[in-house]
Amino acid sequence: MSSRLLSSLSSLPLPPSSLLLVLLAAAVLVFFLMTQRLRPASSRPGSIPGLPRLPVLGSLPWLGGGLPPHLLFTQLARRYGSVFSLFLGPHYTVVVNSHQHAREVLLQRGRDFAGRPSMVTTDLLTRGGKDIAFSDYTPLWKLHRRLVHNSFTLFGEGTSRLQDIVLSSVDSLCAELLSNGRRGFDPCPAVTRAVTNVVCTLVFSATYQPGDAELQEVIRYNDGIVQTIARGGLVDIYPWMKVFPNRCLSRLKDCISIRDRLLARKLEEHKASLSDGDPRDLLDALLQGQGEETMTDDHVLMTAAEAFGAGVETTSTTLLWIVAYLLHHPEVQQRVQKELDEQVGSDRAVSVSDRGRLPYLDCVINEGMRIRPVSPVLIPHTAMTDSSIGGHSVSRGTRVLVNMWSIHHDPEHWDKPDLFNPDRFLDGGGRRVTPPCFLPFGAGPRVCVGESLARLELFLFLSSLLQRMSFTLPRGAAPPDLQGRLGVVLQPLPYKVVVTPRAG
C-alpha cells in the first residue's frame, strides 16, 4: 500500500518543495495507517469481536471482494462468530447472523433496538422520517403506526375489499399473460403492472388499464427510486459527500419530485371529496384518522408513498422468484395445481376463505420468502439505550444489521437450506408449521406493518395464476438464474416463460 501511494504521489507535477511536503505527509499517513489498521472494531471489555478498522474508513477496506452484503456477512460470520462488529466509516455497527440473536434484537429487547439511523437517501425519500419504515422510534411514530395499522384493517382478513381488488387485477394479468400464446416472454413487466394497480387502488382508488399514462408514470418513478437509492451507500456513510455532484442522488431527487407531485394531487382530490362515511381507500382512512395536530399532511403523503415502495417491489419480486423456482421444480407446480383442483376446482375463483384448505400452496409462498428473502439484510436498527446482544454490551446509538439471508440459510436449522423444499413447512401430518427461525417480515415493534396485506395478496395472486395457467420454459431455454441481483430488494435476473391455459 505504501509503495503504491508514494509512487503515485511522486508522479504528480508539483514543485520540489511541495512534493517533499506531500511525500512527508504521505509517509506520516502511511505510518499512522499501518499502526492502526489491525485495530479491532471495538476493544472495550464485554464488547463484540469484529473486523479491524482504520481511521475515517473504518472497516470498509475489509468489506471488498465484490460479494453483496448478505453473502459477505454470512462469510464473515464463519470467521468472527454469528454476532460481530465493524465500522461503516465512522458508524459502529453490529451484524446479527443467527435467529437466536435476531429474536433478541427484534423481540426480547425490541424496544431497546427499535431506533432508525438518519441517512441522506432515506431522509430524502421520507421528508426527514415522516413514514413508518425509516422513521425513528418516538411517541409520534407509535401514534402514526397505530393509525396506519388501523387503516390497513379495512382491507385485511375478514373483509372482501382486498380480495375484490386483487382478483380484478388478476383477471387483467391473466389476460395479458395468455395473450402471448406459445411465445416465450419476460413476465416481470406484466406482474409489476398488476401489483402496482392493486396498490394504486388500495391507496387512492385509481384503477388503470395496462397502457395508462399515469400508471406508467407511477411504475417509472417507483423503479427509478428503487434503482437509485440502492446506490446511495457512500453518501449514507459520509453525509458530507452530498455537497459534491452525484448523478444517483440527482436522479433520486427527480423521481421523488415526480412521486410527490402525483400523490399531492391525489391528496388534494381526496380532501375535497372526503366525507364522514366509510373510507374509500388508504388516503381517506389516513385523513379521517389524522386528528392529532402533529400528524401532518407530510405523514399522510409519506405513508402513501411507502405503500408503493414497500408494496409493489416486495410482492412482485416474491411472485417472480416463486415462478422462477417453479420452472426449476415443475413437480412443485403440479402438486399445487392438484391441491387447487381438489379443494377449489375450476368453476369459481379462489377466495381468501380457501386458504385453510390449501396448505401446500401456503408452504410454497413461505419457501419462496425463505430461500430468496427480498430484504436479505433488514433496514438498520439503532440502539435506543445501552443494552446487550448475546451477553455482549451494546452502547446507545450502535447500528444493528440483521442478516436475514444467513438466518434463512442456517444449516443448523434448515435441512439442505439451498434446496427449494416447501415440505419443510409441513409436519408429519401435513399440517402447516412455522419454525421460529422464519422471519420474512421481521418481528417485534418494527415488524412490517403491511405483513397481513402482503400475505393475502401473495396468496390470491399465486393461487389464481396457478388455477388458470401453467408456467413452462421456452423450448431449449435454460432455467432461470437463481443468484439474483441486489438493489433495494433481491431481484431475480430477467427470465422468460411460456404460459399455457389450464383446461377447465
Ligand code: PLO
The other form holds:
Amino acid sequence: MSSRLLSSLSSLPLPPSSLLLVLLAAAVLVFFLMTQRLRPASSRPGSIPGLPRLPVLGSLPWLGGGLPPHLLFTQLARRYGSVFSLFLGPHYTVVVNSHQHAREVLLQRGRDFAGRPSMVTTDLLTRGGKDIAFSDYTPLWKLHRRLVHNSFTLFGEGTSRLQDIVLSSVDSLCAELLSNGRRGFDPCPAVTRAVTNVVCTLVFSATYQPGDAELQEVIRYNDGIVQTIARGGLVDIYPWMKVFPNRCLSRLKDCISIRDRLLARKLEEHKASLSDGDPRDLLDALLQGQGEETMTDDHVLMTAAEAFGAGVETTSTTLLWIVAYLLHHPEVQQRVQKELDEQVGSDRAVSVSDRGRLPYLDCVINEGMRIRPVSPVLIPHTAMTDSSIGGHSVSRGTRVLVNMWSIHHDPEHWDKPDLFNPDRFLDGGGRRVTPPCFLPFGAGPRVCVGESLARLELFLFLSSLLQRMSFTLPRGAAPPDLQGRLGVVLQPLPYKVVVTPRAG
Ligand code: PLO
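Next up, can you give the form predicted together with the named molecule of this protein, since the form predicted on its own came first?
Below is the entire complex, every chain and molecule, led by the chain shown above.
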C-alpha cells in the first residue's frame, strides 16, 4: 500500500486547500530548519541507519525523484544498507530489502510483526478492518482468517470446482481471443473479464455473458477502487487531511458505495436461499461458518469483497505479465507447448491432476511472479511488541515495509536477476526447486490466504490457453515494455498480441 503513498508524492495530487496546508507546514518547517540541524531518522546508538528527517514532513523530501518505491528503496539500500529506516511523515518506518531480514520479520518473529497500520483509504474500503488483508492482528482476525482459509479449501485442491469454473470460462476466453483473427489487440480486457467471471462464480455463483450489465458494473467499480486507493497517498500519511475536499477520496467512496449495494443484494439473496447442504460458493461457506456474535455480516461482506478484489487484480496481472514475457521469449512458449503436447495432448482439457507432469509450466509461472511480483512492496506490517531486525532493536508501533522486489532481484541469490529464465526453478536433474528468496505470496502469519487457489487458477488458465493457442507479436511491433506501472499492484503497460489457434 505505502508503495503508492510514496509514488503519489512525486506528483502531489493535492486539492488547493490541502496545498495551502502543505505550504503552511513548509513555513513551519523552515522555522524549524533555522533552529535545528537535520537529524537522521534514528540517532540512538545501535539503531537502524536511516534517511534524514524534518519535522512534519519526516523523510518525504528525500523520497522524490519520480522512482517508484520498490526501485527507490532498492537504490537507497545500496547507500544505507539492506535494512534502513525513514519517516513517512510522522511514522517511523523500517524498510527490509534482503531475504534474511524478510524471513526474520515474516517468519522467525512473524507474530511480533503481524500487525497492520490503520490507514484512511483501507479503513474506508474494509469498514474499519473487517477484512483479512488490511485488518490488524487480533484473536478475532485469526478466527476469521481460519474460516476463510477453510472455505477456500472447499474450492481448491482436491476438488474439481475451480477446475470446472476455470475451464468453462477459458472456452469463452479462447473464442474471444481467437475472434480477433490476425489483428494485433490488447489482451487485457478479455483476460480481466474472464478472471472476473471466474472469481464472481467462486464468490457469489454469478456467471455472466460478455457485455452483461452487472459484470460491467463490477469491472467499473473495481477499476475505480484500484485507481483511487492508489492515489489517496497523503491522506494515508496525514489522516487529518481527510477533512479537506479530495477528488480521489470521493471517487473511492462512490465506488465503495456501488460495491456495497451490489454486495448487500448478493448477501440478501444468499441468506434467503441458504441451506445446511454443500455451500454453493464462498459467500455460502462464510455464512454457514458465521458464529453468532464474532463474525458479523460486515465481516462476511468485507471478506467476500476482498476475496473478489484480490482474486481479480493479482491473477489477471500475473497472467498479463507472463504473456508479455512469452512475447519476449518465444522459445519459452514453445517449450511449454511441447511439454503440454507430450503430457496432455490436444484431445482433452488440462486438469488439475496434470500439474505434477508439467514442471516447466510451473517454473514459468514462478519466474513470472519472481521477476514481476504483483506486490513489489508488501502491505505494511507493524511491530506489535518491542522486537528486533538484524540485531537492531525495533520498538512497538514501528511500520515495516518488506521490499519483495529487491529480494527477487538480489544478484547475490539470483544469477542475472533481470533475465526471464524459468530454468532457475529446476535443479540439475530436472526437479522443481524453490529457492529461499522466492516469496511471491509473503510468508508467516500474514501469508496470502489465497495462495493455493491462486496457483491453481494460474496453472489452469495458462495451461489451457497455451494448449489451444500461441501468442506472437503483431508484425513489426516492438515487444512489450517490461517496466510496468505501479498502482495497487505492479501492472504491465498495455501491449498488443496476435493470437493463432494451435493445430489439433
Ligand atoms: C483491488 C481492488 C478491489 O476493489 C479491492 C481490493 C481488495 C484486496 C486487495 C486488492 C484490491 C489489490 C491487491 C491486494 C488485495 C489484498 C492483497 C493484494 C492489495 C485493492 C496484494 C497484492 O497484496
